[in-house]
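Take a look at this one chain, the form predicted alone, written out in structure tokens.
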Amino acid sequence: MEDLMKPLQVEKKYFTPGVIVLSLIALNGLVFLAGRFLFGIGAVTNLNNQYPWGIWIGVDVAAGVALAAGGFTTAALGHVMHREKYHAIIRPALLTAMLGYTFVALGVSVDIGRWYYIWHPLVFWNGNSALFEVGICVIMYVTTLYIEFLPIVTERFIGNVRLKSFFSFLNKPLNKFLRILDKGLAKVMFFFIILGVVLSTLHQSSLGTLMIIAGPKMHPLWQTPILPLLFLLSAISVGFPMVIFESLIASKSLGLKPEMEVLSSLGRIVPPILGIYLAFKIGDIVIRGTFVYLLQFNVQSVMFIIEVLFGAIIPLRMFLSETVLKSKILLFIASSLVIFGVLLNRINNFIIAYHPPYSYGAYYPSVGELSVTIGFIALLILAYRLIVINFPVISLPDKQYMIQTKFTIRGSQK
């Protein structure tokens, strides 16, 4: 039955009333949005000269990148390591890296002071700077991501382009267009999916950099010098449980039978991963000794606590059982449990560990700036849900078999 699936779009009506939920949650952000660039950057958050930094670095930027490491994740198992199997979970992996990290370029830019210098990166260039080399590496990443995409565009669209009246002329040059585009790609693309996982461990473990230049501003239960190969292990192991999590998602809210076989498949590779993230883990605080700082009742020690203990010793367990991986629920429980955990890791990193020496305050999120992270995020989804439906992602029975099986069973019971 794997290779009767191919890509197909899904038909199914944009506008249901969860959709217009996610709409007016998407439209207060963008009120709030529109605050932020009408009347400056302290107008709508708490930030400070002590807190330059909030959930939109901590959310939409460093757990953003983070939970879109599907993308290279899964580029990696299907097309570098070569498992024909894993394909059809390929193509939706790759929509959402391509629009996770397009949100996480439009929080870059809400979140700096003057928004209109986000071009200086690519004029000024500083190869001194972590922050720099994160900033190249993602800017690269998002155009190899729309890239990749494009082949499911001239795949949408050969064939099919029927303009009408005065702009018919255009049809034939644009069809023309639109495969010699698909047959250039078809033979650099090798080259785009390998720059792509190399980008994105560059950009992945430099986040981590950021927070070591911090210094004796982190608590030290995550400061340490490990803390790029740390973010990165992380971002890997939570690839697969966001393909996972995602799939299972777009099932429900489109009505199609998940693929069960693949994902629970991909659930058995979840555990190597994961334990080697949280080997590391439990072994840094072990060898610089800062384990002490757990018997210490205070918000550091028990979010440290929650981190691991729900974010990867609970799920590596589940996902070391056969019951969960055969089943939806589980499956799904687990999965939220790893994004979860690499979701609070890079909360705490950036913001429950990060204490300026001088401040007088702490730094709790306004309600302007925690309406403009749900609202990118429920503008990802609406996206999500435009892009499946107009064009060939999503992997589905292919219809024309399906017809000619139906014809063949009817005409065998005559």
Contents of the next structure:
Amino acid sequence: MEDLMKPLQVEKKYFTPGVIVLSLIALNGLVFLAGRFLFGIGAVTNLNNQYPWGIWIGVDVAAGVALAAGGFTTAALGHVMHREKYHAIIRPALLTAMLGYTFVALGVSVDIGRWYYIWHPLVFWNGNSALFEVGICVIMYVTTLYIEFLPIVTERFIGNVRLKSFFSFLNKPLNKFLRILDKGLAKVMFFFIILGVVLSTLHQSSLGTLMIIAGPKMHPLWQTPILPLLFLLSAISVGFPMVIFESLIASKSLGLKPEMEVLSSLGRIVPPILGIYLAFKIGDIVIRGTFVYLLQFNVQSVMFIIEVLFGAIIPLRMFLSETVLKSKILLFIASSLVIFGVLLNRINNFIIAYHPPYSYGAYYPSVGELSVTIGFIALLILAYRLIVINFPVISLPDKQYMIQTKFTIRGSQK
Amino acid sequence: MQKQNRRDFLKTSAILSTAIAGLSTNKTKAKPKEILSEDRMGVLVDTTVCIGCRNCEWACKVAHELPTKPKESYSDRTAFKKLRRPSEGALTVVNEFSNPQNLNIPTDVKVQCMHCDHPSCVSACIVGAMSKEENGSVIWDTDKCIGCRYCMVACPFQVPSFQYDKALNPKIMKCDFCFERTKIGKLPACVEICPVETLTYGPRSELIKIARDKIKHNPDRYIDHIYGENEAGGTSWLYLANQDFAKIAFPNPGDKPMPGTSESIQHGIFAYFVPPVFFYAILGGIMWITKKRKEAE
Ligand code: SF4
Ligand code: SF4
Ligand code: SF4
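Write the structure block of the form predicted together with the partner chain for the protein whose form predicted alone appears above.
Let us now look at the entire complex, which starts with that chain.
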């Protein structure tokens, strides 16, 4: 039965009113981005010597990396543990991870003052620095993700290379080259898949080590030596909710029927992971005795409670319920809550918890910073749509076997 | 197919581990310079002596070729109205506080980079652009820096500043302990110009003895605390005061070297790449076994 589903190009027009709105949002971000490159970081951001990092690091980079965790968690489940059932979701998750990390890299290059030196960490090493470790792993992982995506490209073009007139003599050799590439890739792919999982665990945790060196400048509710572990666990626990979330959105916007069966079983894997994360998170504030800070009423304590309650406890309870797992809308809400929780956690760690000794007032992101961040997200969605329309990423019922009625789709295939 | 896969796996793992062994030896070499010399120099700042003339601010700017107003303008004491911090335009600044012992004579405090013995900025810098030199100075290599500002996040005293208004080649700016001057036997610019004896330049170990002596002989004049002796694991710049350091805007970073925890975690996870390679092998094993099981079905 499963073989009837096959990754195919989604046959849809690219431009819709939604796409046009997204393009405008992206354009707005690009305008501010131009300002940053022409006049310096100070011209478009609220950053200063007390608050050197803002939402470009907290959201674009830290949250971006965490929310792209769906890529390595599904690769581990589908490829390493060979759970064939989940093969349909591997490609979309891979695509999200690939795009997500591409935008993380973009986010880093606009945030660093000397963007043209972004390659320096490859040459100048500092093994003591958590940021160095993150940087190197991210560079390697982005490359790995692109390699993992290559077979999708070869699959699209093998037997389909049709260059026009003058270049037509290239068609045959190109085709041959693609076939060889495809064969070679198939042989070594396992290496890159495992590498991707290892690299992900490494930098997801190193990202947590980042703020440890800030020591007492960080609020004790978040500052803990187990930050790397918390970052890793939260990244793993947000992986599947993120896949569920985007499957539901993509199927809605592309007019497909979501594969609820696969998504519900994915949802069943969430509670144990989320539960472990929650246990460590609570255990940490209990053992270090920092829960006393929750009794004070301030931004930090409120944010911490929101993060844990809405981002972990409530969705954990929801994922444990069969009703939720079977309902599209409830499953969507539960997944969104986990995503919200992890997003908020990264913002909390990098921005809310950070309290420099001589601050003249809190940091708030400027219009420019917000525009760039939101613009990047819009660009990412646009790129996603462009790719699923042009490459076989999303699993659809195979035309050749279009006899059964189980997989009905609304107007996607003519 | 199965055999093929396994052989492939072993072969690739072998290549991987040699590559990584190569990398890790490379890596141990590739750490920033961090010398903790016995004879490192330092400065003892006696805040009870400072008159707040701000000549040191002027001299610092001149020595570092920063734009500055004429020297006379520095006698303007309205600058003390608000707490200032070292910035990209002024690597050292003097702040004024009230003096509990004598309300007529305020307490003036010169601040700049502390030149930590275990500097967070050196440990944190992604490309190793910061270094701790033999004479105690913590300096910065302009050619390496990528402008990530992690050093600013890491510094417990919130010292490094950044040229946010520059689109090209923005720099991290902080006191460099007049590295270029001391190299040729000159005094740091601020020490040289100070008209009273606020600033004493010398080997850090000597300075601590001097500071202890001062406290011992003038117990009414000083509180019994040499700020910088143990703060953040010790700093090259040391301070004496007649009131609690929290009152004159010094943070309390604790006595442990700041980079300790993060470095041990970092090295724990990456100890010669053994844990990652081990993890890789486990995943490879799982992959192989589950595949075999699938095929057996
Ligand atoms: S005070 Fe800050 S900038 Fe200066 S050496 Fe220490 S950590 Fe580095
Ligand atoms: S801003 Fe420059 S000196 Fe500071 S950590 Fe980044 S690369 Fe290093
Ligand atoms: S020059 Fe000396 S006395 Fe004048 S403000 Fe600077 S440290 Fe104080």
